[in-house]
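Next up: a single chain in structure tokens, the form predicted alone.
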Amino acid sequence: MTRKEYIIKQKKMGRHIFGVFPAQYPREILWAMNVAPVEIWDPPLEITGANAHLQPYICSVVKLGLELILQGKCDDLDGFLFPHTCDSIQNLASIVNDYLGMEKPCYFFYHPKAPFRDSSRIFYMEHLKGLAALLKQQLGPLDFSKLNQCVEQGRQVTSLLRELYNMRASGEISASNVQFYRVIRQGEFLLPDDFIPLLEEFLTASKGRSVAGPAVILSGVLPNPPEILTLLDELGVRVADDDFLSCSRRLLVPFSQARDPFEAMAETYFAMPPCTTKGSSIDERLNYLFGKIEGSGARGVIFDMVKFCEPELFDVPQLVKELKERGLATLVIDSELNQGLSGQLNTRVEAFVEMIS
């Protein structure tokens, strides 16, 4: 079932559909309030109108999200949620809410940034409860028993994803790189009732030995352009783990034992792996990367960068320098979303794979 077909199905079942911009947000609150959140990362569109509203040096995550709205492909949505992931997405929120005349509810969610203090936790808890209070005006009151169920479903999703990642890191998964991320990314729009069975089925079907080629770590915002996964499959390279914002950074979080659902969601946020969107230090990110490298036996790191993504690009030079000093191979790819791999990039990836082989 395609994303569009799934949205239509959920709409017919009486659910509200929200467009959610990257990256981390309290999805359990939306699930509990009968909302199907549909994340907007990299819709396959040609940009025709967004450039008139944005500077030329804005990342294509923001450009494509705005283009999706301008082309009328969000007309059937019941609202938008804008997390304060970066300055560009916050500015996009202002454009959509204040200048486009969308006449759809726009909600905003603000994350505290590192270094964290006791006040950071208070701030986050207040924003969780504040979002629920704002949504109540459109969707009705939040059912706390339902919220507890949704928090538990979130734990189930995380547990299954962690099992998949562990299998892949140890070379015990037969799925290709393309297949792996195709399944993982369906969590961007599937509700847990549908995503959990899909992950369970994929786990069972994918048990086996991985390809025998060299292993690498992918780092960046999201696995795009998708052609890089296809090329790595063709070259016999195993993506042993990732440091993607859209994947492991926000999905593989430790469980919270808190009984209060708001406490559990807060603990989950502060336990997220190091990330540029949290203001994590270079040392934290390096330790996180080295842990993945040691746990998977990866021989190098490919930084798959979205062009003009400032939070990520600020860190990359220092990460590359430290990795090289420790004898690890690195490759930095900087491209627009959905633009494919040029002949030059193709050659650079092939040369990198030959080097680590």
The other form holds:
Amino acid sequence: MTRKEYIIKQKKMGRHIFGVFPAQYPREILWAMNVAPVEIWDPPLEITGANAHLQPYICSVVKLGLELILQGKCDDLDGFLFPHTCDSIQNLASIVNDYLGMEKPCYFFYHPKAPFRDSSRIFYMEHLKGLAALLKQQLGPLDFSKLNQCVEQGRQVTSLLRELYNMRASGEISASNVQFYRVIRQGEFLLPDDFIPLLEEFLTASKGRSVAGPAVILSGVLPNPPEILTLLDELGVRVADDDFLSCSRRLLVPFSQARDPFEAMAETYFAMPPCTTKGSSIDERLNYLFGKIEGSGARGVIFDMVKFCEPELFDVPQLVKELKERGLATLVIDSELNQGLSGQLNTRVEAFVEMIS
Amino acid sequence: MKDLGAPALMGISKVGKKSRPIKPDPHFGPPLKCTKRLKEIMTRHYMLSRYAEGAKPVAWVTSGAPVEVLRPFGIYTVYPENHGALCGAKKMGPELCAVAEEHGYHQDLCSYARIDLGHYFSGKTPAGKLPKPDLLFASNNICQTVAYWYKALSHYLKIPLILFDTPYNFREITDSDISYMVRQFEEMIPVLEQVSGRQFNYRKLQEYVRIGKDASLTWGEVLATMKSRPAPMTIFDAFGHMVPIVSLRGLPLALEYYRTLLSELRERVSHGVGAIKRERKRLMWDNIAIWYKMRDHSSLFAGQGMNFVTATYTNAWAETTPYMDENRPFESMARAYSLVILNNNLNSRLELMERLIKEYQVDGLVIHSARSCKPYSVGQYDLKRLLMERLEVPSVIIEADITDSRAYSEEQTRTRLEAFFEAMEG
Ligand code: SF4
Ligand code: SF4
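Can you switch from the form predicted alone and show the form predicted together with the partner chain instead?
The next block holds the full complex; its first chain is the one shown before.
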């Protein structure tokens, strides 16, 4: 079922559909309020209208998201949620809410930035409740027991994803890189009722030996252009793990034992893997990467950057320097989303793979 | 060593010398006498900065950070963004940016950050020498970029970073936002005590908040003199004279300076002395200055009889001052610092610009789309459209950068400005 068909089906079932911009948000609250969050990362569109609103030096995640709205492809949605991921998303949220004359409700979710202190925890909890209170005006009250169920479902999703990631890191998955991310990324729009069986099925079906080639870690915002995965498959490279904002950084969260669902969500947020968008230090990010490298036997890291992405680009020089000092190979590429791999990028990836083979 | 400010100011004073044409430009009125005083202050502070390192704790601070909270601890403050502006004005931007780029920092990143990192790697600066910091103090009320940039510095220098996190005001500011920021102030006190070796003195903080507020209010009055026709100074003058409110905020010297400047400007207003001789049209500037083009632009516009009488940028250090209250220093600073233009939704920005256009009787708007600065620039295309629809104010967008002149096209800018000049006459 395509994303579009799925949305239509959910709508028919009486669900509210929200367009959610990157990256991290309390999805459990939305699920519990009968909302199907559909994440907007890299819709396959040609950018035309968005250029009248955004400068050439703005990343294509933001441009494509706006393009999706301008082309009327969000007309059937019931609202938008903009998490505060970076300056560009922040201002995009304000353009959509303040300048486009849209009738749809727009919600905003601010994450406290690290280093996390007591103040951050108090604020985050208040903010979660504040979001629920705002949504209530449109969607009706939040059912506490439903929220508890959704938090539990969130744990199940995480647990399955973790198992898949662990299998992949230890070379026990037969799925290709392309297949792996195709499945993982279904979680950007499937509700847990549908995502959990899909993950279970994939887990069973893809048990087996990984390709024997060298292993790498991918880091960046999201696995795009998809051609990079295809190329790595062709070259016999195993993506052993990732440090993508859209994937491991927000999906592989530790469990919380808290009984209060808001506390559980807050604990989870503060224990999430380090990320540029929440102000994690370079040391935390390095430790996270080294952990992944050790756990998977990867020989190098490919930094797959979205052009103009400030949060990611700022950390790269220090990460690269320290990885190199530990004898690991690194490759930094940057490209616009959905533009494929240029001949030059293709060659650079091939040269990198040759080096680590 | 009580009222130290940014060492980069000294360099700015040199820029001041250069920024005036050697031959007096016939389009300008008499120069401001206060410029000399500004240079003296800068020179003095620059001299003192040389002795700060080792003698006092030094903090590198972002322009929007609530610096008043550092003052009671006797911490010497340096403003890398001011230093960046200075390097830009001295046309050293590309050279220093290139150093950072050699170390892996992408050309698409904010050029203030690249200049600062370029300075860190090479030691090059037109300001003589910047004292090394013991502490980094940043607030993301202007952008998230400063958080990434200062995080990099913190890693290189192995020194603590205090981040004052200001939730973005997508709608109205909330009590929860305010409490969050107040708690952060409370949490940073022990860190500041440790770095400075001094105990926190609440009364002193109140004093600095009061002085800081008075200086900002006076700066606001300075800017308000430009409501007069002809305006007694141009926004290009204000870009230079704003340095104390950025770098010396909370110190008596800044207040004293702005009082002197204000009385000179009032004097000019009472005698009808304008910054340019023939003020035919009045303009507003949006975004940070194009530092390496200040002199060219100021002559170009003056030659057309056009004077910039207001800017969203200079206004940023006066706009939220009324919230400051020495009796509630933390709470009032939280409000004043988180409601600044770049931390506020675009609707408030539109309203602010509409208000400035009306109050300053603005005929046209020049929008600098600054490649470095996404929070300032994203939304400008819509702002241009909306201001035209609502107030019929003609405007032009210049695609450029604050300090990296490699992102500036002389030809494209000329073409756009010529079309704008024509529209202004239409
Ligand atoms: S790609 Fe980077 S700049 Fe763009 S929206 Fe994502 S985090 Fe922000
Ligand atoms: S120019 Fe913009 S992005 Fe750079 S430090 Fe200033 S506010 Fe931040």
